[in-house]
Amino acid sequence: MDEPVDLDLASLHPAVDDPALTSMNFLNEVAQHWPDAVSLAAGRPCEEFFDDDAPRRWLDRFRRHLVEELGQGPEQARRTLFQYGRTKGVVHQLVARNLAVDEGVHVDPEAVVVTVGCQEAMFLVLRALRADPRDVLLAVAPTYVGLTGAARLLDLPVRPVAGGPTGVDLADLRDQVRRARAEGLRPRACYVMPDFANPSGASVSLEDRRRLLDLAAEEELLLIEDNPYGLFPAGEQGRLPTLKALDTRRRVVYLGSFAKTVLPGARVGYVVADQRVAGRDGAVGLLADQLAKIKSMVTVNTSPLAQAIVGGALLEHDCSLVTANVRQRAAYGRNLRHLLAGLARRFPAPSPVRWNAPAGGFFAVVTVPFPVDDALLRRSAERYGVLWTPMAHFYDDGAPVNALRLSVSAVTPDQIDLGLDRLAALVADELTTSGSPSALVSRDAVR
């Protein structure tokens, strides 16, 4: 006998049954179905660089830094730790003093705002821009699903703006800010991710984040800046500026995660949120204030514990996550070298099969001409043992999407191209049923 019904779906916020949270959960459960499959899906750190002893390491480092550099005592210290905390942080100055040394950022640590993962630093500014049923969000696309995700959450339109291959069209955003005036709507903000963006691996150059500074003050709209890929670039250029260290209107709010430069189990991210608000009483404070009012209702503080690990492993290398990751871009740089010249010896022209060339992160997207799904993904898993993200995840529209992602991230070079193998077999299989010149793809150089 079949359980009884206590609920139905149409009773509960329409946004559990949105495409953006149903994508998320499936992104991050693929690899558990099909554990055996190659994965060129998975956005994750590289495992290799994961260290037993760093966390309790950092824990003792962190300790002896209440204790002896900001003069705490053992009881106060062990409350520190222990205890509930602040809501926005323990470990602000911290953050505050990798920004200044990092990425040459300098901010009031009390603009700061210590996150549980990035993910509730995006909720937390979309919750407090979201005042009015007329206001929108504008998304460079394609564009990161757990933004679309937390904004259907809070009923926040979001609306794309064309991306493309130098990271944002700037024509297409001031386009898309008059046009929503025009329809009497408030656009509040852009999310943009200036660095090896995910999904797309586009950056976008010097040049264009000034105008997209300059754009941003002209139409009085906030910038979301989220970069939590840009200390991997993957040749030896140097890296470029981020939108926030060339800002100098306070029109950036800055998003920030240690998921990828210290341990991704500690679930540690950062908003530094500048902006000066206006209170009704006249007086005058910052935004991370009013985030920070959020949070408290939502997590309540960011456990300590896991703050102390990052902390610990910020002084460990002198608030420098760039010296602390050198073998990390190493492989990350590595592999995406190997990934890009091994779909070049697959797919040689005069293939239809086309891919993008990021500078670096870990991200590629490669265009083939037949629509990919989910459907596919599964029997990509099933039948050929690899996996990869459809890029249909991370558009808005619901149209067919002939594009798929690879994550060169967490596998080696080895695994790079016994994936890539495989996804040659699956592509040349699919070329000959939708009636494509199978012979465009390079069975010779399948290894």
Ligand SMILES: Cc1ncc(COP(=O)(O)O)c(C=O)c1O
Given for the second form:
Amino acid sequence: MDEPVDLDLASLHPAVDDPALTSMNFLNEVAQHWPDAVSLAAGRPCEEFFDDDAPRRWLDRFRRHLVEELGQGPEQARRTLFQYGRTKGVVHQLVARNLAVDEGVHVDPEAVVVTVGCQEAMFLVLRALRADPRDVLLAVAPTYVGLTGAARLLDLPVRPVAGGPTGVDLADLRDQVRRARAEGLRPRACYVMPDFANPSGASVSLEDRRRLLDLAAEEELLLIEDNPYGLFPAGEQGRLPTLKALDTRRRVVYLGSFAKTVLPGARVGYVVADQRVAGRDGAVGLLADQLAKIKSMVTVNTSPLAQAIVGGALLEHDCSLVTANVRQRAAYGRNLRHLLAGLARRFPAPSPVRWNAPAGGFFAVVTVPFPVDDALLRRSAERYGVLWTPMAHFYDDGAPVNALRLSVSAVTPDQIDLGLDRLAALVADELTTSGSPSALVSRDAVR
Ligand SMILES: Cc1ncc(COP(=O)(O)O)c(C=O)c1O
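Rather than the form predicted alone that you just supplied, could I have the structure of the form predicted together with this ligand?
Okay, now the whole complex, with that chain kicking things off.
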């Protein structure tokens, strides 16, 4: 006899059955089922740069920092590393130094909360902002699924703002803010990724960054800037200043991740929340302190051992992750250029296949004249041996999308070639068997 069930899925929080939360599992499951397929899907950092000896060295380096630079005795240093610790973290000063050195962002270390990856930072910020059923979050679409999933868990509706080739459509953002307010809703913030976004690869120009900040000030809207890929421009061009670097009015809550620049397994990220919050008693504190209260009930504190590893890596490079990632930047840039050249060779004009040309980061988006869904991904894995990510996973409306995301971070140029050959075979077969071009669904990721 079958075991009786104890709970109905329908009796749990609806988010557990939401596509935003099942997306990652589905993609992992496909990857595990076809381990020999070339993966142009995984947005993981390249494992060639993992060094078995580095974490121990970094841990020792951070311990020396505690003793020699912060004046902690051996007992206290041991406690800092091994004991429950400060909720806002123990590498906050190093994070602030890193932001000053690499980004020209000068923040009070007290405004930094060190988190369990950037994912926790997102969750804390959204939890704090979602105060009322009228609250909504705006997010540039296509949107990183981790953001949508976190919002779902918090019963915070996400309203898309057109991204387009310029990274964010400012007229649409203003429209969305006003429309939401006209409906009696409270748009609390807009989530943006101005540098080499995941998944679109798009970047926001300097002029648009300034306009976006002006718009946020005029509309009294916070911007949540997520920047995991900013250190990886593909060419020789300089990096643009982050929104936070241009933010003179404290409109920007800045999210950082060390997953791509130090070590994903450390699971360390952070949020800079320097917004001033007025308390009931008139006292003014930092938004970071409110986030810390939430964190104390979610993860208590970020593992100090993991923080120490990241802290040591920062110290080893005088707090510059730009310096620490010279080889990584070169490899990712080479791969992205290789991918774009490979697409051009395999789909010469007048091919109906199109793609964008990101200036950096891990991702590019390919548009094809047929819908791209999970069934096609399975077929691609099984029959063609190549994995990619359906762009539909990054939109919230369940509509079919005729585009896929390719990632170059965890593959070699040879694997990119093999993956593109296989993708070209899939596309050729789909073009001969698929319906009319009326199946086309236009989305603004690569318009
Ligand atoms: C845009 C974006 N934000 C946040 C994250 C999560 O970062 P972390 O691993 O630090 O939680 C990722 C991970 O891929 C990402 O692509």
